[in-house]
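Here you get one chain, nothing else, as structure tokens; it is the form predicted on its own.
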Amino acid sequence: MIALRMSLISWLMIFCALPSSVFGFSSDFRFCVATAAHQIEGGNLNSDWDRWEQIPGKIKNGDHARISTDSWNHVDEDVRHMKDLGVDLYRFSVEWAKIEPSPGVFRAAEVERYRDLVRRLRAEGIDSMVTLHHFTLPAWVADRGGWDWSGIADAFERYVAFVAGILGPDVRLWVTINEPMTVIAGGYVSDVFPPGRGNISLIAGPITNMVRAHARAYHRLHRILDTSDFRPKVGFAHHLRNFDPGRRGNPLDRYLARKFDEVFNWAIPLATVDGKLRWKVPFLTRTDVFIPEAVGTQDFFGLNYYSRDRLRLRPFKAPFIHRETLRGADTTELGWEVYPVGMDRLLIKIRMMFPGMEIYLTENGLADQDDNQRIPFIREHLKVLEKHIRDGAPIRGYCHWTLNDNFEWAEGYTAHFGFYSLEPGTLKRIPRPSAIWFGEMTRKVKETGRLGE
């Protein structure tokens, strides 16, 4: 009996010593909302996107971001709402076009505004994750070729050094480039983003320059900010999607889905492992470039996850590549399939390809003006994270896209991703029911370590 009692005590001691992540969310798991400067600030008049928005037909309803949510004049309100949501991390971007409106001319006052925001957030117990490039370029960079310009890695590194010198040790988490392959798909494969090339054969140069710019920024950030007791964490925010064949029994569809997965999802992440940027799509595009400075330039894996694509290859009918949604599937306001299992599939791959690397879900959300889907959408995706955390995955945070309804690029103001809607004219923030639920949920998770129902 004594031996049995001692055995039980020993097991109890082991049980208590186990990290909380074995059973659910650990105490250092971060809840977060994510935004992007051009989409919320307004006044970004020296950018390629401001020009793009003036071209008729590029943005739905002729919308533009010159005012957007006017976030700079609503900082107090927005920070208060973050507190209500229970977040302890805010992912936002700084705007290169405002900070360096012409070559080599930097506006310290603009970066000071971001530093004031960082310090204001910290005073409220909210840390910052800073994104250095979120889709927009200064107009002068675009005029020189944008991501095709041979000098863009130098220019980006110079801008990053200036920002790091001011924001410095107040920020530990940095995203160099948000969704690089979305920029490529939108601006080079199609024409819904600037520069609107619409030619897949042109993607090798811009992708190579993005990887080089990221690598230069990564090393510069660490040279500036690393100290004996402070080391920032730097990575990409990758938009990964599940690509499935529209017809499982069709070899052309299976091949197409495999190629999309290879190029869109993994070409850039794998280049940070061995420095090799490579892919091959017969008759369309191929590259095989060695970028040694890119090796080891992800301190964490940033995952933006929204949905999946089912693809059909139609050789004799335009468009040759047809994207479709599973018949009868639950879809969002934008027609995107609600597919939480897809995030599970991607996390399995990330953990296999990048073993032990910390993971942040840097974006996850849906367009849902009526707010009927948002709560179950978030809950089901968090259940996926919870499962992986219990399995030992080093998943450190969940960032919901987004705080307020805002300018959603080519969709203008027709897509409603926010916890808060905006009152026309006044821009007053109005909480949706999901905002109330999210605040209650985050506090419960922090108390119990479990998501619950």
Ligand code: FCB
Given for the second form:
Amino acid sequence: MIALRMSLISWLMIFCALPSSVFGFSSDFRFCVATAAHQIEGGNLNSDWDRWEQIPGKIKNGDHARISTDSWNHVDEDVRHMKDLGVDLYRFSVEWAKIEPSPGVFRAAEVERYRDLVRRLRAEGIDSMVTLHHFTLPAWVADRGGWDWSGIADAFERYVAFVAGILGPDVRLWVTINEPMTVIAGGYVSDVFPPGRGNISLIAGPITNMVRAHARAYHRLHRILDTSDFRPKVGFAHHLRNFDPGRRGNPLDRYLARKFDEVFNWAIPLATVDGKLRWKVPFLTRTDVFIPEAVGTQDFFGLNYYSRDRLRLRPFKAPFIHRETLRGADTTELGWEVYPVGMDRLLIKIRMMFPGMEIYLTENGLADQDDNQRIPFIREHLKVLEKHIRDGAPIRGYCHWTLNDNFEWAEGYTAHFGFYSLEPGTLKRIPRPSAIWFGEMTRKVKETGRLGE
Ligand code: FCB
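Follow the form predicted on its own with the form predicted in complex with the named molecule, if you could.
Up next: the whole complex, starting with the chain shown before.
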């Protein structure tokens, strides 16, 4: 009997000593929604994107972001909805073009609006993750060459220092640049984003400048904000995709998929490990530069995960590289394949390449106006996270893209990523059924640590 009691007690002791991750989501796991200033605020008139939207044919239906969700006039409603969703983190971006509308002219009032928002959120138990660059540049930066401009890292650092001086003490999580490679793919490889260069041989310069700008911002944020008992966390939000060969056995397709993975997914994250930014795609693009200031500049790995691409090389049929979706695959309103396994594959690689580094799902979501796919989509992706967390991965949060339907870049208003749709004319936010489900789910997970069925 004594032996039995002893063993019960020791079992109890072992049970209590186990890390909470063994059981799934810990109580400090963050549920979150993500947005970007240009997509929701309206009135971003001094930016490269506002100009881009005025070029006929660039945005579906000739849409523009001049009003969009008019977020500043709907703060009450939106914060209430975040509470309903049960999120305790809000990822949003601040708009450089509004804060520094012309070189060296900084508008404190613009940053104070964000500071008030941060405090308001905090009062509701919601922390902030602030993105400093989410696709848009001030028009004056674009005029000097945008990401090609050799002075951009200096200018970015100055702007970041100004923002940090006002917002800093209230914010613990910073994203320097959102999806640098999406800017490159959209604006330099193709021409669906500004500056619309459409020439892959031009990508090395702007990528190098992005890594430099990130590194400068990283160090400046820490210099300004670190104290003996406060050290904010700073990182990128990387858009990683799964690149698979269109034809499995085809060596050209396999090579293509490998090269896309090397350049699009890993070139920038790896440069933050050893400072070496390099890749080689014969005849098209290569680079090999050392950026010493980039070493060790990710406090967390920000992963934006959406889908995968199957690539097929057709040497005799322009545009030569074709993106395909598996026949019969489940796809979203934008034709993106629903592929949660891809998130698993990427997390396995991230954990191998960045052992022990904290991970945030800084974006994950889908365009689904009818809301038929959103609940299973989120559930399947969260199951992948749960599996990794049980396996001991330091995954700290999940940001769903996004709160409200908004301006989806080249797609205009045709892609519906929101938990809430907007009533035309009034911009009243209307919950989709998935919003209600998400609120119930987050509460249950917070209570039990499990996703359940
Ligand atoms: C991501 C972007 C975000 C939004 C979603 C749908 O790549 O970061 O702004 O467009 O896709």
